[in-house]
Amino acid sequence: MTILCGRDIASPMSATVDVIVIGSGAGGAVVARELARAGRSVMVLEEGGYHPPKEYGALTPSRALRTLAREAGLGLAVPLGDTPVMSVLAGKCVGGSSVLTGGVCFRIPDDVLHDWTTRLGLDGLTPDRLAPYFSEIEKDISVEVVPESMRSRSSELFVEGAASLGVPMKSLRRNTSGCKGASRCNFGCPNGAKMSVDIAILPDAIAHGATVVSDALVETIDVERGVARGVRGRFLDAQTGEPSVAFNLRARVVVVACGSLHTPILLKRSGLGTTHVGRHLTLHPAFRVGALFDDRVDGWDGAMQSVYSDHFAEDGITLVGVYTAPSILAAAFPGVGREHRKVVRSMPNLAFFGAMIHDDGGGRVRRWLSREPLVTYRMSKRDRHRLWRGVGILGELAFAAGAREVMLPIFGAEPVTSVQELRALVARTPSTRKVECMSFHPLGSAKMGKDERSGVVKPSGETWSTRNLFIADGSVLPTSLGVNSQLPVMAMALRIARGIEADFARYLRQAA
């Protein structure tokens, strides 16, 4: 796959195409894919470096943050009120935030969807006229049912303590062709197998004379009487990582798909900011529980996301097994010296399993001192008390399945020892600004409404203030969904470009 490197341009760019895409993650490469196809000229600008997967693969869990993620890995969102502070990632290279995902793959819920078409009055956006996209995609990426050959044995104890309790767990489905069992998907597949935009769509949309180009930090959007016409920014300096030589590119069509944290940035900045533009940040509050166990569990051999329950779906709670790198995990132990490094010890008797909320937002992204946004977020109390009672069923679940000691989400809390500490302790629900949490889908900045009074884009992904204006990505979805979000946003990536290309002669007129 050829990138054109933007660190490697010296002279300013000047260039006319018909689609302009700004962001190379999972909207943006489908969009481009999908434009390159249809015979359309397409540009990908791409803020972040290119970084082939046989080079991010062979990089340590926390050299790949620091290459692949924004802020290195250690964007949070600012907690207000008694909400947590949450670590929210998301990705800067080509392929976005799909090269860091554990590639867990769901569909809308339907009762989600119905939401959205009943009290959102989005009408085309059923599960019936949305199930060829998912498909399509699901092929696409080679999406499948994880088997149970490939659960870790710290999955496999939690399935055992939640049968017990009567919890059922069901198989995940990943996009993956080849997995080996690594368990450190969230840094870059070290084996090729996940099936990320850079391996999957990107390829296609350059065989198809796309050009993708990195290290292009997009600064404005060009709008002329009410029409998008292209964009200005700069490409990044090599040595600096600082905005440099100067690009200046003309459009019939400008799609945006910077993600929910950038792409709110990018509009206000380029005086696009609108009443919805960077508020109704949902974030999926996730957390996890380590039990410690007498039996070794060498919870790191075997695939990092195997399982999950939907037992407790109406009461907003996703559970999902998770075992990351051992180096990551031991960075959260509790204990300091010679305390934080016998639980460090004991990481071979350790099991995890996390679990996230399907919140209610509470969020927002403004622009600060930086590019990068000052990100805010104030929980809910209905999610408060989903986030105690999550916490409460997980450590319950680790008990069942035998474990000796639960170690709880809670800075500077001590292991509980049995079930009664445990319900003790979650009905005195501790500030909940003490719990370590964690986000991996931001959604809903830019949402899509059925008029302007009530969203940023139109059901069909363009701006209802801006004429070939689209905006492909997480933002545009106008709830949390309470499930891992890489295949909606794609889904939904593919009916925005495929609803382009049927009407690109009205948006030829339009920029004429």
Second form
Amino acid sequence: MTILCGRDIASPMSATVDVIVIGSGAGGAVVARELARAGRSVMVLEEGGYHPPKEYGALTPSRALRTLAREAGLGLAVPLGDTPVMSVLAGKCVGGSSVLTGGVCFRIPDDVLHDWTTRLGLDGLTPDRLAPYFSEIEKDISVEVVPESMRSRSSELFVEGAASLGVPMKSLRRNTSGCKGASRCNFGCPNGAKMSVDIAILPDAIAHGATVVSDALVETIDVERGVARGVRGRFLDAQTGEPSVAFNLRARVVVVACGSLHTPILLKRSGLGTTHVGRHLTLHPAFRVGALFDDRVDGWDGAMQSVYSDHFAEDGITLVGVYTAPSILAAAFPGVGREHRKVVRSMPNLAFFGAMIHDDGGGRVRRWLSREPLVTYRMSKRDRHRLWRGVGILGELAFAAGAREVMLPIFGAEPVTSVQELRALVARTPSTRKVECMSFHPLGSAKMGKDERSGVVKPSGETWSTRNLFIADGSVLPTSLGVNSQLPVMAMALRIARGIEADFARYLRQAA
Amino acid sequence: MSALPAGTRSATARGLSRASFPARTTLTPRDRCVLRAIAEAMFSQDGEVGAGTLDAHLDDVDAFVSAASKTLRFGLRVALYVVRFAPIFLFFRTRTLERLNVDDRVALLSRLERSSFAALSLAFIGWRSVMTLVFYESPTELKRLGYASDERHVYKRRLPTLAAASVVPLPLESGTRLRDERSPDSTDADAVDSAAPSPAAPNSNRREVA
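Please give the other form, namely the form predicted together with its partner chain, since only the form predicted alone has been shown so far.
And the full complex, kicking off with our chain again.
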């Protein structure tokens, strides 16, 4: 795959194309491929660098984070009120966050779509209307069930614990082909088995004539008489990573796909910050408990994620088995010095069980001192209740599976050694600010709405405020999903791209 | 589309991608001194890690945090100052962290970790996370904690199935909660079994495991 590296471009650049796509992640890649296939000249601008998938195997987790993730994976949602501090992981490379996901693929649950069509009045988003888009993307990115044989011992224990409490677990689906169970999908698959968009989608876009430019920071969208006309920005310097050489690109259609954290920032910087831009951010707060067993678990041997349970879906909790790189797990262990070393040494006997909350939109994205946004999040009372309930459920599953000790996701907390101790702790509901949470699915910060008063974009993906300007990433999803968002983002992007192509003659007239 | 400027090169033409921006550094000599004191308390309370290893560790930590934005790097340095001066407001001693002996440092950092002031606690926990993440990537440390090698065994159990079915069709189960097309009594094993070869659902992206 041939990518133009912006950091190698020494002189200002200008060009005119049919479509500019800002961002090369799950949304941007799909839009670029569809429109390139339709014969449009397409240029994809990606702020992050390009790293060929064959290099992922040579990256340790910390190198992968500092190379492929925004803020080296240290991005945070600043808590407001009684809210946990949440790390927010987002990709910054060609392929975007799809390079850093666990590969889990869910369609948008029917009850969520029902809510969108009935309560929010969004037409055309019924399960039946979206099914063809999901099916097509599932084939493109090779979605398959994780077979039981690929489950790590950690996942098996999760299933055993759940079974003994009557909680059914199911096999997850992921976009993989030839998974060897390296258990480090979220640092770039070392075996090239995860079908992230840099492997499964972008090569096809390029084969159909699309140009992908890395290290290209878009600073503003040019708008004239209410119509998007192009973008301006700068390529990043090879030594410092700071913006240097300018580019000025003209296009008939501009598609923003920078993700839920950066799409609102770009819109605001371009003077397009309408009421809802940057608001309603949902994060799917996720947490995990560690369970110490007498026998060896070696949880790193197997698929990173292979099982889930929707048993508590009505309560807004999805259980997910998860086990990642040992160094990442060690980073969350409590203690200092000898005490910490002792917990780290118990790693081979530890299993990890995870859960995720289907949350209200309590987040907000703001511009502030740097290029990166200020993300704030206020957890609702309902979600705090869900969080503690989830912690309790995971702890009980761990004890049911035979765990000797359970490490809860609470900063500075000692491990609990019995169900009674666990229940007493959860019943006390300590301050939620001390809970360690993560977010991998920021959504909704430029949400779809039936009219200008209720959202940023139309159901077609075009912004209400500016013609020929589209958004095609997770920010348009109007509520959280309760499930992983990669596949929904891709399916929505495909739908938006097909809509653009169907109406392209009109957009050309508007751009004239 | 107009021509791209002369000198534009592609990543594949160059044949090598660069991982980060080499001119960026974050830690001053004083920051390194404080971080080294924390590293010693965290990983070498009994002197089990050599001085050279700790110094090399700091280089890796610097490279890691330097990939973050200016604002975040500034925030991290502020957090480091909080940890450095913590002995004053936690131990009421007019000494900075790096001037305490190792056991006192461990005691101080433990109190910081358990502090009821979330900001104090997070100042230390943030740095501990970064340092631990980098430290336990070393092959020596991974081996010590029982991570024998990158060799995986679980997937090999799957190889016979793959050999029989080089094309695995898309499953019946859609993966959507309310769209489970299987009967309520079917098991996950059925889902896996259903992954038998089927000409109805070819997938051009699929590759065999070598």
